[in-house]
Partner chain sequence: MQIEFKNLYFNYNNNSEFKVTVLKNINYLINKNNITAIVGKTGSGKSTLTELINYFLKPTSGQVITDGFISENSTKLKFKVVNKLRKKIGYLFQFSENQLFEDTVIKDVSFGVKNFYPKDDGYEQKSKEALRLVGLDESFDSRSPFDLSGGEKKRVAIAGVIAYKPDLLILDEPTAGLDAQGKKEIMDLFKKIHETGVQIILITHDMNVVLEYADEMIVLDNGSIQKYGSPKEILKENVEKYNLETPHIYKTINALKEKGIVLNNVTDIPSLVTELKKHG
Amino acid sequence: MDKYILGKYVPLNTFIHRLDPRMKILSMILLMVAIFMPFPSWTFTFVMSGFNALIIFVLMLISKVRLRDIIIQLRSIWFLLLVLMIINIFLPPNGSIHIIAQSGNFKLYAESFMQTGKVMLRLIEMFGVAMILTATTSPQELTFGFGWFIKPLKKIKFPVEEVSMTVSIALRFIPTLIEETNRIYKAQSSRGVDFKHGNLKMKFKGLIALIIPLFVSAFTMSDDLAFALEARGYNPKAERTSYRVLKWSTKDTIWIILITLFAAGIITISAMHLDLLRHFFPKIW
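Structure for this chain only, please, in the form predicted on its own.
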């Protein structure tokens, strides 16, 4: 099986694959909200992040999305995480009191590493939810589902069809651009461009040798796509019909109720500033 790439649809016959795309889009929004809810203590924050991660991991097992592929996607943002850690070290979060080390006036707080760890966990969970959606829902289904949600905006003459098509094309071209980047990377490496060694100046030249062909290739693909749409008589202003009609089933209703109850519970705990560890497990707290 090919590796899962964010934005790439993998045609399988799992339970989540068979669900309605509108339900999956709404579930993704609810799970994203639950992931980013704040909590009153660091301990409870990591406990709830672990609970969210467990739920997402179960969904990944059902949809056959591998955790290793999410880690691969996170390689591209390791530099961002490193910068975030440095910022947290020199500008610790408010209320930092646990000092790990001290040198003169500089103090290294444990909260700096906790903040970075919290962000990393949330990014992994966010990537997991996004990959579950894109791996189990085809671009056409995503277009239909997204278009259904914004369809009421037609009354104020909002370009629903154009926006839906743009979103569908953007999702479709994410894996294509990643594959094109890998192809250019290998081609430039075979020509002697060193991306891994050398000083900063040499690495910058190597990056230029990668970015410029990628931009040229992206613009070429966009021109080909525009010509193909024109050749097929695509008219964004015309009234569109579809041979496929979305059908909401009982299993979609049950699933969205479960996801809504889960997200509502997380939001309630966060909004009421409840620390369940403090109330039920005071020794751990």
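Residue numbers count along the first chain shown, from 1. Under this definition, the rigid core comprises the largest set of C-alpha atoms superposing within 1.5 Å between the forms. Quick caveat: nothing in here was measured; it's all calculated off a predicted structure. Compared with the form predicted in complex with its partner chain:
With a cut-off of 2 Å and the rigid core superposed, R232 has a Cα displacement that reaches or exceeds the cut-off between the two forms. After superposing the rigid core, the Cα of H98 is displaced by less than 2 Å between the two forms. After superposition on the rigid core, the Cα atom of L84 is displaced by less than 2 Å between the two forms.
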Contents of the next structure:
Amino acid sequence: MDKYILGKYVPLNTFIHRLDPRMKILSMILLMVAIFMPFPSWTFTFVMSGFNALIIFVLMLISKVRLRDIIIQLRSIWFLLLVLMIINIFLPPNGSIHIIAQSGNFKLYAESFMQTGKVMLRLIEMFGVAMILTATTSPQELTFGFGWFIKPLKKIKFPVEEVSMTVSIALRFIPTLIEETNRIYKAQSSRGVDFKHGNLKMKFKGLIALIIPLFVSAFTMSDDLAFALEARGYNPKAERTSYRVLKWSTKDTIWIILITLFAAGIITISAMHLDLLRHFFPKIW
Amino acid sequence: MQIEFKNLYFNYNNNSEFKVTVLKNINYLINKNNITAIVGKTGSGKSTLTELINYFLKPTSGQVITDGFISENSTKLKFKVVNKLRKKIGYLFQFSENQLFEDTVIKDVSFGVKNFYPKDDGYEQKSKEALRLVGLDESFDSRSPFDLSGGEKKRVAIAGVIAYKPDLLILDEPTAGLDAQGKKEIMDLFKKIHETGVQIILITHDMNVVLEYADEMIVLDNGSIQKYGSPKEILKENVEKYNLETPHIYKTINALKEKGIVLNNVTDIPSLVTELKKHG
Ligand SMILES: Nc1ncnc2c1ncn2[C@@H]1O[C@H](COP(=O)(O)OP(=O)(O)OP(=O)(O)O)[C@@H](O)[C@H]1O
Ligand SMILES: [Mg+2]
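Condition change, the form predicted on its own to the form predicted in complex with its partner chain:
Okay, now the whole complex, with that chain kicking things off.
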């Protein structure tokens, strides 16, 4: 089940779990912006990236998201990073000056590796932030949160309620479908399907044996659900009151102020286009 | 096929905060060639125990030895080895009617035969035999499995696991969702298959079925085996503390006993009738 960790809600009751989903969504956006701000020198970039990483790491500790789970996610994109590294080696980033090896016309720049490292760090941080959000916020809360943000779209006749309902039902069924997939997987393995080894034809056959029953189940479920909704008089156009009311509390305000200050700080430093390290510690650099 | 559990423990999500301990120190040797019933209330770990048998799950500690294959926590599962074992086991899952996927019934039934015996071209013959055995005639062969009723789908699923002639059948709630008639037909069918030398492990909530068909039974509760032995003996006692229902026939005997009519040696309806006659 390790594969499904990204985006999986972990039903604990940490401090971050109890925060308002709207505040968490907003914070996530702010943190993402902070992560992707550019800085004038390599050293400074890495120092700032490390600073972001530290903050995110603290948030991870509070919300009990494990570093290991993020590393697992990276395993699925290591190939992408490799390609990125190769591109960076053959097309070094602008302003590369530190040659570490040379053979004929080809120069290997230190900046190629720094660039790859920078992107990798940012990806880890981004995964971290996204996982803090999804691990601490149940799918229902998430849809409520997003629903609140898109509410103004109602003015331009965007079907906000319907979209919210659809999304929350879809999210609700993800665990059920995973369970169903597992069950069908086992059933077909017991009939001798080799999903992992075997030749391409075998794998394809295995995939079909998995996907068709899954689709059939999904359609049956959605059919049943549609009947059940209709039987209980569901009208998509009707005005809806929520069983759960989002409650914004003082601690949410305090947090959003802290996060905004942090992000604003990072953005300001980036906007100054100044290598602050060189500025304050001229002797060392 | 001999199946042995040795100091078996099993947890789901063992290395996380969501650890669920399902089986605790199970020690048991399942007798060859019996119909063995595994019973227990919902969530007591019946499916977990049988999934350990054919390597879907690995023990957290202890061993499961199926037909000489030792499965331990440290065992690395090689597909070839696992498949050699699975070939000998027909595993009918709970909700097995949801695993059908081919466009015709006959193709679906041949699926397992073709996977396990790729060089054998007798798969169509074997599949047809299996279908006739479960009581579906030729007219079903070329129908789409998705157009069948629930009970018919179940039969196709059963044909799909018996077609490759396994030595052991693991049946997880095979009669769920069938009507009384269908239940009897299916159970009689399994009995017939058993008589041809196929060992059976049966998970069920129906104690009447256990009493009528099983040779031995295992009662699971709280993660361990609470009772094991002959169904006739175990079900006579009070099994309601394990959330099991006393079979109808024993309920009848108990009711008669309250009225002062004490009967011995009754295990089914014919013997009940003879005993009652003796009483006059
Ligand atoms: N994949 C899983 N992850 C975590 N817990 C699980 C998982 N599968 C089962 N469990 C838990 O393990 C326990 C035993 O489950 P199992 O399916 O073996 O029970 P069962 O006896 O077959 O029940 P039933 O009669 O309902 O089929 C249950 O409490 C269940 O919630
Ligand atoms: Mg079960």
